[in-house]
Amino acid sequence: MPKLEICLSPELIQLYELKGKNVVVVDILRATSCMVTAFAYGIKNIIPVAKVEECKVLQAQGMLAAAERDGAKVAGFDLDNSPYSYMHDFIKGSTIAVTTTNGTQAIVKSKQADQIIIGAFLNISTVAAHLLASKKDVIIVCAGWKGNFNLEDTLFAGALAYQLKSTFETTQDSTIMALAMYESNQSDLLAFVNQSQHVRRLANLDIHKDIAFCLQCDVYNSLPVFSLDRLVAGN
């Protein structure tokens, strides 16, 4: 039986053996939700980078670019960190360079995995089906907030573990905790996440519409995966 583990923060990733495993990176509010949405709207690929300066270089080369820090758009970039920014025809066929406070950092730190898959509530069943077909060990890497644990990413990890628990071993302590968190709150995800520190942190950015959208399950069947230096549409 393959094993499912949950890494609660990228700062803990050195404690996990990534080689030979699938990694699911999740940053519900809002990086991975944006990425899943972008592929649903026809983007060609996304180049995730850790630093704003790297993103500026790619923008100067003619790419669309999105940069977020502390929940807000960085001045001078084309797109922000809202999934609604990606619901437009102009992104079709494009390559977009992206850097965010947490999500792209988690992707960069997961590069030793056999495959990196981008997860969100928006595509959770598609992710689960892909992992079931792969039959490899899985580590869900929660982007968290600046190295700290957060509720929304761990809640997603528990929801994905819930879909996989009959086929994957889920006995690691953090997986048991995330499963319990999801099972206790699955009837009203929004009410639970609205208690989170991250939602309170972003309250002044008026993103409540984004939060509600990002907590919807199975809106899309897009499956972004990491290949070479970029995210592409997976099968």
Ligand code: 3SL
The other form holds:
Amino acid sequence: MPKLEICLSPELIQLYELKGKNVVVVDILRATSCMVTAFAYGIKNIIPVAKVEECKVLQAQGMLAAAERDGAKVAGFDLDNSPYSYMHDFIKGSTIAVTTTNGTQAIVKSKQADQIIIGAFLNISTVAAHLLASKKDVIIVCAGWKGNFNLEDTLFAGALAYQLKSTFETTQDSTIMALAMYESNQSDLLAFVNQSQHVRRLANLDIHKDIAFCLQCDVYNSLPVFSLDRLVAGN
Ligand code: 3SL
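For comparison with the form predicted alone, please write out the form predicted in complex with the ligand.
Complete assembly follows, chain above in first position.
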């Protein structure tokens, strides 16, 4: 039976062997939700980078660029970190360089994996179907917040483990915890996530509609995967 493990923060990633495994990177609020949305709207590539300076270099080369720090758009960039910013025609066929506080860092730290898959509630069943077909061990890497555990990414990890638990071994403590978290809150994900630190942080930015949007399941069937230096459509 393949194994499913949950890494609760990128700070813990060195404790996991990524080689030979599928890694699902998740940053529900809002980086991976934006990426899944962008691919649903026909984006060609997303180049995730760790630093604002790297993103600026790619923008100077003529690429569209999105940079977020502490929830807000960094001055001088083309796009912010809202899924609604990617629901436009100009996205189709484009390549966008992206850096975010936590989500793109988690992708960059997962590069040892056999395959990196971008997960969100928005594409959860598509991700689950891909992992079931692949039959490899899986590690779900939660982006968290600046190295800390967070509720929303762990809740997603529990939801994905819930879809996979009859086929994957889910006996690691963090997986048992995430499954319990999901099972007791599945009837109202929004009410649960509304208690989170990140929602309080984002409240000042007035983006309640982003939060509700990011907690919807199976809105899209896009499957962004990492290839060489960028995300591409995996289906
Ligand atoms: O940390 C991240 O990668 C962001 O998604 C955070 S925020 O939703 O823009 O605050």
